[in-house]
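Just the one chain here, laid out as structure tokens, in the form predicted on its own.
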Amino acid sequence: MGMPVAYALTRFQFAGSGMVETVFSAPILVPGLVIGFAMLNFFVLLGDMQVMTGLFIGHTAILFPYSVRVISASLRNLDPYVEDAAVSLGANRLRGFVLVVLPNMQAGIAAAFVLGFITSFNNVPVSLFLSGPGVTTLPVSMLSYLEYYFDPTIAALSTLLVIFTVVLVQTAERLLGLSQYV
């Protein structure tokens, strides 16, 4: 989802296109734990609102501005000039796209999903919120256990946790090279 809009900003020209940029960048500014509580009354003024629903709502506008930056960078690396040539070679605007910039955006796309899924998945004060009966995440569920329960059980999933994300990330790494991306 955030292609579209870090094309767009690194593409084009527009009047407003920093306070555009801007705005996609205010979920990263305010605290998680704002945000959640402000989804939970929107979604409870909204009304019949599903809980996986709320929660698909709540982390996409947790993750869409680190995509849009992330794919942002990716772009501004990428010669502009590259694709004009392969408009220029014949191909349309949607088949220079696909065949010249979406290829050299392909490590990009990656680093966005791996750090919107480490986000997402540790993230607890939106879960929080828009957490309801029946459906919970892994990091409201341990909270939760925290608070009932005093033994090494969440120390020990925790630290599978870290271990985790550190594998994965070091993968993506690797075979990526996603650190010029982030």
Second form
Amino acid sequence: MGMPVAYALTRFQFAGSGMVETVFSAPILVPGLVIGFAMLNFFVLLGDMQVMTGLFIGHTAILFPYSVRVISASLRNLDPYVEDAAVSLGANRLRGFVLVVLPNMQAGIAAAFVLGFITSFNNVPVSLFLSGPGVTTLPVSMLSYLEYYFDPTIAALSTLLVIFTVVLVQTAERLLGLSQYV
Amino acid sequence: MPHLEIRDLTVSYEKNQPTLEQFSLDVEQGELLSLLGPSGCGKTTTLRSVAGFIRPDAGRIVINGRDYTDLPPNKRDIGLVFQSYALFPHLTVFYNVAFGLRMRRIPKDEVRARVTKALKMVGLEAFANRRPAQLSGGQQQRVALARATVIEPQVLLLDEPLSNLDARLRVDMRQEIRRLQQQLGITTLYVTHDQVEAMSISDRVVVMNQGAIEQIGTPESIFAAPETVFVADFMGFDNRFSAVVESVGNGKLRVFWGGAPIELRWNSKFGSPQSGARAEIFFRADDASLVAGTEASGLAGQVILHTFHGNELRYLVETEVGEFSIMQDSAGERFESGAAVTVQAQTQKWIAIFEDARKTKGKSHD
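Alternate state requested, the form predicted in complex with its partner chain (shown: the form predicted on its own):
Starting with the chain above, the whole complex follows.
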């Protein structure tokens, strides 16, 4: 989903493009608790929305800036003239994009996916507000578990999570060179 | 009939500020024509209009008798080479070159044969399976050339193709482009801001300024006989001064140089200015010499600075009509800073320009 926004932001300087960029990075800058509470008000109290849907939209919103940034970075590495080159060789705009731009965005898209997955998976503040009966995320249930019990389960689970994240990031780094995008 | 005709092309990015205005140009079959000018003079805009990436506000582009003006860029059959090469980073050299043929749905066997032939022409047949990132800049530009010419385009367009290469490689690639262009007999537009490059590679050169043509001609004629002040500046005439015309006639123009008259070539097609009119005189640093003292005939002056350039020394000399830069053989007599000298004119290659003689071209945009 970050793809079209990233493409538009890197390829065109339009009126307000700076503002759009700021809006899309806002979820990084605004504290998670604020976003979570705002979304709770908006989705659940006003919108009477399903818990699952709310959680989904909330997470999409916090991931959006990451994917936009990462994909923008991969596009900035690509010579903007390759599209013109493809068109001059007989490809129409769409084919030029599919055959030339998209393959060169792949690493960026994959990196955005990994980064997004980790961010979403580890997020507490937004999830805390948007989770509800029957629908919750692992860190949130860990947090509530911790409020009632104090046993090594959480410590063990945390260790597993840390290892899982490290392995995932390392793999991504090896395969895609994640660090050049972040 | 010219192979490529540009007729009254007008392009403006902003309202009432045309980058190109009523621009017309003919390129003959198989000719290499350079568009030469400083950045912002409209040369790249011209190129991109021919390629179809810019829609002109007015005017027509005709190639081989067919009107191309409303044709989208992917239907134009034009080879384009970019300053940044713009190779496809995810494809091997072979598939980069094959791209245009595959878009044209040419059978596989023929694609293979034509790509191999094109790579052979640029000396890269051994690199077919490499990725662009594994090649040097010169090799990448050769791939770009092969990619643009393998489709046998009507017109080849080159947009500052050598700007990203170092000086020595640039000279090699210049010859390579020229050789390839002549072998294929392909009509070519070459955009550059480097006058040496334009001179060495072209059949004809178009000097552009502010969206209009200053002068068109062979490299020799433009180098030796600029017709406007702008072209003279751009062609490396180091020295310029204003002089009052003494008399005109017989293809000669007389002005005073340190008390004595000197005669310059004057082409009467630029009119016959009255005596007393002001002319701009241009000469290169090689076309004057220095003698010690102020007794000799010529213009008296004083050496301000000298710099060493191998076989030559360049002197900066202050005189009553201005400061001049003058090259002398470094084996000859040397003059220290502050020395009194006389500047003697060797006027065979000097030129005189009257800005009133020709209507001043181009409107000021700033």
